[in-house]
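A lone chain, given as structure tokens: the form predicted alone.
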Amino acid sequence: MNAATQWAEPLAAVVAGDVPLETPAFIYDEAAIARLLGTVSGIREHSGCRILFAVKSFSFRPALALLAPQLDGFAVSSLFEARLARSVLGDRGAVHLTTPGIPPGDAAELGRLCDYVAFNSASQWRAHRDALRAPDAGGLRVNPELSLIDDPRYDPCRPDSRLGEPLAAVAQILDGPEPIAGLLLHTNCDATDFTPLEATVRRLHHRLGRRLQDGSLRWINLGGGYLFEDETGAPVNLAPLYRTLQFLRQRCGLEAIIEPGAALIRSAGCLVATVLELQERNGRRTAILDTTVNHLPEVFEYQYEPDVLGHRDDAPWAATLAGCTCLAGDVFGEYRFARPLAVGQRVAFPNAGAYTLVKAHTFNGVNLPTIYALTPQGDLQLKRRYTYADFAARWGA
């Protein structure tokens, strides 16, 4: 597990209890976001590609407003996300939609809100292309049929995948009389090596050949799933990405788009909880927190142990950190600390910016985390507090 040293200094006072804070709390670090944005700004300047933020990874509007000025727009997956993105961007910046299915009642509004739509299938394209705002707005998602993920549940490129048209079908469509302006592919997850992306684009060129170069296509969206820092916070090798973008621009004449999500927010977010109780059962300690894996749902979904500030593998005091719901699997993992935890002490989970708030829920009626921004000056600003009224309204009270 990574101790996330970049959080150690600004959160030291928070974890020590010196700063007023309602827990569970979600904190996003504005300085960390700015640093990550600096990386993508360099990529854009070096390569000429367009960069969109994938709203599905983190949808908190004040943070989106912080991101927007440094990006070319947002990537969305639904009508609600498109409305949110456009409300932040106004008339500036692009909104790019891709989704496995567009409800017929949403098509007209999506056509007005979105600058690009990568339809998931030829049938979706034919059903909804007339709603698009511009002739070059319509594209198609392609399945390159090059699997990069071992677990078939998360592999968008498996042979029976519902995500995108297979290469043979794409070739037939591009040979047809009805013009398509662009292609989208999204094939990886949390990768720190861009070599698979380069191999995917080479495969696309090998299978589609002249169709990528004859001028009928205008853009290609390479999706997300790649990180710009490794688990230690060190920058990754961007050379394969630059070669890929240069190939698409110079050899194929295509405008290239990338849409990072976790790469721009994961290391900028942190969940802070308070120890409610310490137990010892059968020789094992458990610290029950006022948060739950339902605030970090991918912990349960992927069965991994999240980072915890202060954990060291060689530290003398061990305890299992667990949530406060009646779910038997509400467990974060076993961690080791230099000193024993105490009731009332705070515990911080860094690297929690992506796919946390957007998936968090209120099982057992446990409230959602209060949201704070950590300013570059080190101040905590309360941004959103959830109440019983929010919980009750959802359930018709």
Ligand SMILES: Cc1ncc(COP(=O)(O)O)c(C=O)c1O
Given for the second form:
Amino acid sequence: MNAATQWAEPLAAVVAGDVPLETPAFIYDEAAIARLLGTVSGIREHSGCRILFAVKSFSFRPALALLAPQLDGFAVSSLFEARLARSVLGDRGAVHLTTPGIPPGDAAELGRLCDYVAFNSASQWRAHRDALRAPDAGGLRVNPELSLIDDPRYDPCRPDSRLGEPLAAVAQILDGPEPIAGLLLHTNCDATDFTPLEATVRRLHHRLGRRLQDGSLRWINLGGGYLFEDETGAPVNLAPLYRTLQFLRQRCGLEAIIEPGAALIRSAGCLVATVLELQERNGRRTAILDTTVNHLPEVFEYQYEPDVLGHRDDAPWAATLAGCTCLAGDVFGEYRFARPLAVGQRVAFPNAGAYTLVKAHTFNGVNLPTIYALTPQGDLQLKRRYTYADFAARWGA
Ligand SMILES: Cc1ncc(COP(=O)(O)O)c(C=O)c1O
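Moving on from the form predicted alone, kindly provide the form predicted together with the named molecule as a structure.
Below: every chain and molecule of the assembly, starting with the one above.
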């Protein structure tokens, strides 16, 4: 079942306009979250690894509260995310932080909130390790220098990457007198094949050798960047992940951790907009929506066309779907539908759960999407409506 099919039933009524809904709307599907959690629970049971959810991909607190009981905790990138994560978890669950830079003023509180910190560099580790609540909380982010992403702008493993210490530096630190408890690597993006992760860990073992298994390291965190379902919704082959986790646990005696983000939320979220205006210019139709690429900012950042419910490559009626800001590039792409769109009609972008709300902004004063939960019973519950008061407060009114 692909993302569009999976959403087809509950969204059919929403898109048909039968259900009261304020657009732009972001809807997260609680049953889909439960299904995705089922997969990670299986991974945890099968492999014994710890699973954290990367809050940077989706930070909506009521949904985090839904995720928390099935997971070992959250992965965070800043003091604010750490506070949010801890406010959901209380004292039941782990918080892991990694960031390229810890502001000195945040270190003490982060040290209290986090169970693991993977410092981005040896100098950050030396500067802030005394703030940690336990000595075995402190680790290092490593750059395994095995590039898996073609575009260097998005490749955390490129030779001059600022993300993590290169392997030679990590080996030197591990040989030194000051103990490091863990390592973090995060090297891929939206991958559905785990063999590059296995190859990365093999490379780490080759370059670090006995240092990985001499008992000085306690944990290793393999980051996120992998999905558990392919784009058709079919489960991916987890065998290379299981081999990797087994090697790290049994051969190296390490506590293994993964921290997926998109894998747990992307297919559970959907953006719904309303057509405000239809235009024809030079024989090309454009439907202007009450949303914007700034509600799905990766569309512009990575220049991709998001899925749209009802689009079919061979359908007769074509239109460009565009946003309602002054940005000339506020365009989602060209789509084809069985019947013409009309002003007032709803348009849904499924598969939009990850890195949308967290990156969304109010350029041109366009309000953020209203957030709804779709309950397992099929009801839409209004969770958060942003108002002029939120906008005005941000801008000092
Ligand atoms: C260190 C780290 N861990 C986990 C993640 C989550 O990645 P994803 O959402 O691709 O699974 C990221 C994403 O950037 C990351 O930088």
